[in-house]
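In structure tokens, one chain follows: the form predicted on its own.
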Amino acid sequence: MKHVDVAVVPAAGLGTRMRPATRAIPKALLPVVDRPAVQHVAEEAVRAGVSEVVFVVDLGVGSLIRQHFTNGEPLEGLEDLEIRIAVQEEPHGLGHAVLTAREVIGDRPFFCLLADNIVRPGADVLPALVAASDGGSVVSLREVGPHMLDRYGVAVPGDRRGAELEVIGAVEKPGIEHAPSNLGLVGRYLFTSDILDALAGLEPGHGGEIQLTDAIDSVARQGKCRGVVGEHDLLDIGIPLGLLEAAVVLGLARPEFRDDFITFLRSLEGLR
């Protein structure tokens, strides 16, 4: 696979973890530093060649997005980038967002960006999931500890060289005693239209939700899916503490902002 010209940004959700910041205000578009989730996810996008973004989102959210991404002067980088919007009309789960896209994306491979996590700077993986593509999906995986095997997704894998592997198959928060690995699946995906068909026939999984987790599953049981794993964490900007630590992280990436910062950092009592 060479080239992969449209990404799905799932941008629903109540954003309960995020109250009350969020009682008035979609998660999607809290600002972290000077931009807001989605840009961050956008430009991620057009750095690995995407030129269509589906934002899929709550009722009502889609014109506030459009705005923040057509209103007035095009936003730097992004002058060329179609925005398409996909309305989830009831939360169903992650899988459900995803297949709502599926009339904007149609038979395309394409992207999976979760707004909810934000790329360190300089850690872009979805140029490695196309490079790793032998023509199926191709998920992101991370090394995680045992006390998170209830907060991801987990992959079932199989032969394995270097930081890709094949993916046989994938269990949605197994818990530490039931996690077939200690990789999760990380909010960064390549999809072909499989995933889309393996998603229109899913039951109810975990949380009584359409679970993407359980496609990938599905497709990996066929030996469509592969997977690469990271070195570097995505910064989770869908907690409190997270936000906190994506500005210091982003914040100190930006040189103009990078030497007043850590000036501002090192006069703070208490911080050594």
Ligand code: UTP
The other form holds:
Amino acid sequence: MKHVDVAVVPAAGLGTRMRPATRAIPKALLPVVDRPAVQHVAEEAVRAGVSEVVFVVDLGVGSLIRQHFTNGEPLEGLEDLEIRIAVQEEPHGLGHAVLTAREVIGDRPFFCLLADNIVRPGADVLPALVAASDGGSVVSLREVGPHMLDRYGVAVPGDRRGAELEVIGAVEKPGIEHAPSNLGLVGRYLFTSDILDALAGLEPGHGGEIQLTDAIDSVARQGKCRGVVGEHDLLDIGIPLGLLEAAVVLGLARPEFRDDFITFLRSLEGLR
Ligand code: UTP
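Just the form predicted on its own so far, so send over the form predicted together with the named molecule.
Every chain and every other molecule in the complex is listed next, the one we just looked at coming first.
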């Protein structure tokens, strides 16, 4: 695949694990250092060559997200980014959220970036997904520990060469008992419109939700899915400890206050 110019960012989840922060403010607008999660994600998409981002949000949140990107002076680096909003009226699951963007996406290939996962500085994965595509979908994978196998979708691996492999199936949150591998799906995807066709035909799966993993399983079984195993995990701001870690990691990457921040961290009692 040569170029992907549009990204879907599902951001309509309930964010219950971040209550009470998310009672009035959507998770995707929680700040990490000095900008909301959605801006970190949009910046990552733009670094990969995207010129249009479709945020999937629940009723009422679209205008807040649009305001963030359009109020006042254009955001540095995002001046030419087109912001689109798709409304998921009920939170029927991540797969349902992606399907909500179908009208805007049409039959274009697209990236999908989960709004509550932020990449570590210097660890972008989207270019590797494009490089690995033979015209079909590519998912970002990471080797996860046994206790994480009930928190991720998990890939059924086919032939592997280095970091790239054929994906021949996928299972949502299988747990250690049923996991087909230790390769978790980590919130970054390159999809062709096959995934939208698969999603449109799905019945609710795990947890009664329309599961993106089930659609990945469907295209994988047709031999149309590859995977790239990355070394770094994403920062999960959907849980309190993850939000704290994200603030520290992204804060340490800011040269203008890195030294002062390190001095502060070193001054904390009990850290040595
Ligand atoms: P999560 O399951 O992590 O998000 O979904 P959640 O539902 O907000 O979290 P909790 O469990 O209540 O704390 C992963 C991504 O999919 C989006 C979320 O916004 C998040 O970016 N999502 C999930 C939707 O857009 N719609 C849905 O119906 C479900």
